[in-house]
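Next up: a single chain in structure tokens, the form predicted alone.
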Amino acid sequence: MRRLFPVLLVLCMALFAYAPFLILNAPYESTMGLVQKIFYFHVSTAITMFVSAFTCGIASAIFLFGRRPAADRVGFAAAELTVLLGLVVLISGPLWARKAWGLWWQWDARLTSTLVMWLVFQAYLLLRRFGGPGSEKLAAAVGLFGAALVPFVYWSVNMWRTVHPTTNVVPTLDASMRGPFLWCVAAFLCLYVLLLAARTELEKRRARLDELYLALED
């Protein structure tokens, strides 16, 4: 991964540098106009957030049942990134909603379930910070629960009547919008891989430093 990191970094920079030009040239949506262009940023971040939540859940399961410290480090890093991405989603969504719906927040199924999932991963981080010895296993269980919420959050707009668009928006995108959207998704996923690798490596070094401190005390 260390050898691929510079390549991915250059690729990520190129993807994000060209993305604004694609979004600028994409056509306006017929009813929302210019404000609809938040879609490319908001939905791409939400997809990456779901990927991060799944990553945390899978890593947490491997740690719980396989007792692999490396999986715990990945899960911890993914949980932090899920919280960060969720914050971006919860900020960009209301910015779009204010112009599209005339209000900042609506307690419908998609918005509320997204907030709940975000709070679950906040609980994961709080457990890791203040839970004391052995909190890693309990946090991993919370990470599994958070990942299990992802399908519910995704399908909530199809199960209940909400103001939020249903899941058929992306598959039915016009070809002139689909290209910029997929480009943005690729950019955010590339950035996520870079951040996950960097944060996991940082956590690995922190754990190694703790081991050295314990060895010195002995």
The other form holds:
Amino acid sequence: MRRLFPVLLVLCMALFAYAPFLILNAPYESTMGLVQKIFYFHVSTAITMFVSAFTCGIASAIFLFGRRPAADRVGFAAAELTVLLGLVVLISGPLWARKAWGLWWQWDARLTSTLVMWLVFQAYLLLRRFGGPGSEKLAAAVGLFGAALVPFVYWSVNMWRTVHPTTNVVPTLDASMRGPFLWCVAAFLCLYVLLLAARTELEKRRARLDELYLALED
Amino acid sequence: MTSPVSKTKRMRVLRATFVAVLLLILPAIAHRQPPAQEGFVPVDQLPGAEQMPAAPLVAAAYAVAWAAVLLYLFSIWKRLGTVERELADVAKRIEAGSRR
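Please supply the corresponding structure for the form predicted together with the partner chain (the preceding block corresponds to the form predicted alone).
Expanding to the full complex; the earlier chain stays at the top.
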């Protein structure tokens, strides 16, 4: 990963540097107009948030059943990033909704389930912060539960009647909008890999510090 | 010729009728429906409160995304710095302990 990091960093910077030009040149959606431009960052961060939640779930499962501390470090990093990306989704969504729906928030299935999922990952972080020794196993179980919520959040718009658009929007997106959208998704996924690597490295060094403190006590 | 008693009685009835009519009419006036609207109102003719500009909302959404990412990067950098300093400190103490 260390050799790949600078390559990914350059790629990520290039992707984000060109993204505004693509978004500005993308056509206006006929009913919503300019405010629809939030879509390119809002949906990209939502997809990356789902990827992050799955990463946390898989890493937590490996840690719980395979007892690998490295997986726990990845799970912790992914949980923190899920909370960060969720925050962006939960703020950018209402900003779009205020113009498109005329209100900031609606307690519908998609919005509420996203908030619940975000709170589950907040619970993971709180457990790690204040749970004391051995809390990593309990937190891993919470991470697994959080990842299990992703399909419900994704299909909630198809299962219940909501004001939020269904999952049909992205597959049927106009070609002139699909290009900028996929570009933004690639940029956010690239950024996610970089942030995950950096955050996991921090956990790795903390683990090394704990080992050194134990050695010092002995 | 009407007696003063029957005149007072008539006035009382009139007053009661007036109050009753007022009580019946006032709620009807208060809850009066707005006049029916034909067709649609163009966006530029909407009242000020309903003409919300989209640009600040779009700018805010993008600013939030960038601010969150940059703040997170700064927090990782700060935390890495703290851990690095502690690592160096502990390594020094271990080295000093092994020399004794």
